[in-house]
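As a starting point, one isolated chain is supplied in structure tokens, in the form predicted alone.
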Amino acid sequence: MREFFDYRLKFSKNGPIRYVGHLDVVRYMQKANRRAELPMSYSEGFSPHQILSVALPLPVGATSDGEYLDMRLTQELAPDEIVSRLNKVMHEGIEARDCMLLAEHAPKAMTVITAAGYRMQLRNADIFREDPGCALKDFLSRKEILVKKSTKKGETTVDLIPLIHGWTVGEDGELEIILHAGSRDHVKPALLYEAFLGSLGLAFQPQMLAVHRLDLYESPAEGKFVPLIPKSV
């Protein structure tokens, strides 16, 4: 028998409540998970607290229907059950979107991302000399573009190229694109933006640019893209 439940839960995250933090989406959630009499698992000690983890943290300002949370239950429940009480005790902004139980001893999200989805845009185009669009598809279909990232060990030069999986402009400069991220060789938003405009003598900054997450992907085959959720679940 059990002793515990895993479940992996993905929820969206919209409007002003995008300007609230990693760490306050992350109490949010425990205080709706209270509200909504889920059975959660508790760490023991002195402070116990709720065991759950947000698989990536979101750039504050960022909206996104892709947000992911792995929580322990010392119960099962049906994961439409999980989805139904959240959504009836959650403000306006977050909303579950989708629920599954997870496999005894699976993976934490965090360690199986590979990859996110955006779709982001420049708010003001009136920087341009050119179309937004032109120029976007111009710079992404480079060889290589070199970026200076910082990393635990200091800086270092990297190539976006082999890190984006796939790209969409549109007439008005909207970019669909699929970004490497995780624990390792993780593409900020930001950080393509920043050489973008750089490449064009241009200088970059955050609130510059709108961006919203699609989804979180593992590549459980090489070259293919899954989100943790998958849709057939």
Given for the second form:
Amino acid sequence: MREFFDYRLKFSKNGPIRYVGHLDVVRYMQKANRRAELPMSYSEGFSPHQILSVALPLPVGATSDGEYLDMRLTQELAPDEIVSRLNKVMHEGIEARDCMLLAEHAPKAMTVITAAGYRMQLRNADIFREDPGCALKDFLSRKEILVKKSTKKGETTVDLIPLIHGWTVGEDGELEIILHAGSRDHVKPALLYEAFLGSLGLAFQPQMLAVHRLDLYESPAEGKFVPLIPKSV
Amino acid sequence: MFASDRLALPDEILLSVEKPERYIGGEVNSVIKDKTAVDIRFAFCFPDVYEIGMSHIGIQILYGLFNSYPDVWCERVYSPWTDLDQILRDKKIPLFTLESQEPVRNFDFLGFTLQYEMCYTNVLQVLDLSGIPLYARDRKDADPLVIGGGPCTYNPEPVADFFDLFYIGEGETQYRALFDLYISCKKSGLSRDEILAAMARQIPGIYVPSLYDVTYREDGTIEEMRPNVPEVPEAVTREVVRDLSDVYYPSAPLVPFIKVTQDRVALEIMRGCIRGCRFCQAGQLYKPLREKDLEACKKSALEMLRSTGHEEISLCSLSSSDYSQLPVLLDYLIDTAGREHVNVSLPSLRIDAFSLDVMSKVQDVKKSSLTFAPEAGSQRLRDIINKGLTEEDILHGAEQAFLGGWHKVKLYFMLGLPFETAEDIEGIGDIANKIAAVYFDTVPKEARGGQSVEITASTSFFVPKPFTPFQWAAMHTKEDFLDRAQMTKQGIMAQLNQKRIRYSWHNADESVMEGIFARGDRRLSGVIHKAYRDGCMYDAWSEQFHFDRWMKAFEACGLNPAFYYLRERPEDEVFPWDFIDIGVTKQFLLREWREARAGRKSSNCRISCLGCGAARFGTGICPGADKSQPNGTERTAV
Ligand code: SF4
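Right, the form predicted alone is done; let's see the coordinates for the form predicted in complex with its partner chain.
Following is the full complex, with the preceding chain placed first.
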């Protein structure tokens, strides 16, 4: 008999709630789980807390259709039921999309992530003299994109090209891109745009960039990227 | 890909301010209505930053109550923090409510809850950013009616010029009548002034400052305050809820996204207090003590936990130890908590065997601390302030707690109480030292687990408040206060166990300002206006508080701050707040003031009635109480 059941929940975050920070989303989900009366598993001690973890924090202001949360329940429930119970108590903008039961001792989402998909666009395209879409295509087609990244050990230089796993640029300069993500060589969306604007001699500020996360991926094989909850067939 | 959503502020602004969550609304249990389907739009403001305002239970109650009326939509607004404040001014963006994100100035009412005096400049900030004239006399028919409520309205005079009306007393009873009257006045096309006069005449508890004239004597004190139109009451009586178990209480309180000061379910278990501590305003304002019955409390607790998903619940009252059903209620909550992983956060309870037992069930005794509020350092002064806590109570409580595993103790005192002497101040160090000694005597070295007793003593400076026996008392200068803090510190340093005692004290400037406002009169409106124009705002935040600007504002207005706080008032002085009838009579307070001077304590309502005057509400603990009467004052015939 299993003592507990680990689930992976996929949810979206859209609308005004995009301004709710990562830790507050965690608190929000804890309260939603309680309102949904899910049989959550709790830690021991005087202030017990739910056993759950978010796969990859989303920057404040970004929207997403691909957020993931691993959480531990004390009873087995049908994944669909978890989704529907949560959606009954969710609020504007956060919606449970999918759920799956994980194998016993399965690794946590945050450890298996290899990439994140984004749709991004600059808010003030008027800073460009030419078509921003063309400039972006040229930039991403380079042989190498060297950026400075500050790590715990100090500043290092990284080439972004091997960390980009596919992209398309739409007419109005809207970029869809899959960036390397996870504990090693994580590429923040802002880092890419900082480099892009820098290459044009322009300064970057976070509020210039609209970010929408499409999904998070793991790699069952080198060079292959599948969503953390594979699309149901 | 740019979402066009309901927000008043564009992304560029929201991403450039600290904590944008403060301005987006949309919290769980917030209420959205069809604005075309309501008659009244009410903007409710707590004039401080979101995290403070959202923690306030009074707003939660009235927000829920107003929105339970189909024809009213109540929304919230808080003071924008200084970063957004500047942006709104620069870009001329009108202040908006959180729910609809629409400009406050389009509302029918703008209500402020005035919880502390130091928020007055923030009231002006909110009016200003909303584009509403600061002075009530400059407002036009299309401007919202600006209404005030909350504890500071028991002396509303310092902000009288900025408000169209005040609601004096507990909000649950008369707002429905007020709204009905507003709707009918609007239908008959009455002007702003006519509406206000009708409200003052017909709705109990309503005070319209412009309908009263104040005349002053040569010495600056009030000669008299009288209505300047007929049929407006000379005295405004506080509104009182008769039956707490049968009055609206929110079943689904708002759940903020940000971690606010009170991130938990707040369960009100009673109003009022049996203890007549002579410094305490709340103790007099909310008399008589009324309990909410046990079943109502249990039901309310479960409903709120279910609808919010909060993981913590706390009890709300002035003195929870006096709640007659406390052991049963706590048992119930701890039991539920055990099953549902809810933390029960205990209010400050009187330390005794019962409370220690309860605390040990819900807290980690090694980490939590015991709180005692002796308020004064000697028994003599504790008798004067009528604080019924003896040194023996404290030492005995501490001993039991140390045996139970606690080792942290917090002590709260006030400095500058009336009739305070050097010995009273020395007593603070003395009692802290004795507590440490009790620890060393009680807990043998081997049982200390490498820890030792930690005592924290804090002092605040005493501010005399209206409607207390100390309303006649003089306050002290800043220098005098700081001398007293210095004496306290030296008194502690001189103790044998001084290494185990930490001492902290409050900012004296802020206490002085609070003291001026607390017992101020109408003339202070000019000072507040001037100080706001000179950049004062968020005065409750030490780092934003500019004492010098305030002193300059006094000078510019030709008023002497000393008049308001340094004088002991003669017994027959007419006070600015005398026109309010809180139930407790001025004769009773005067008798208590004289008893204090004589060093005599008084009883409490449970032991024997003191005849304070509140019995006339006919409810609660008072002799002859009858809860079967409807809540609130009978509506006077029109
Ligand atoms: S009338 Fe008596 S019992 Fe009632 S509040 Fe006053 S002192 Fe207490």
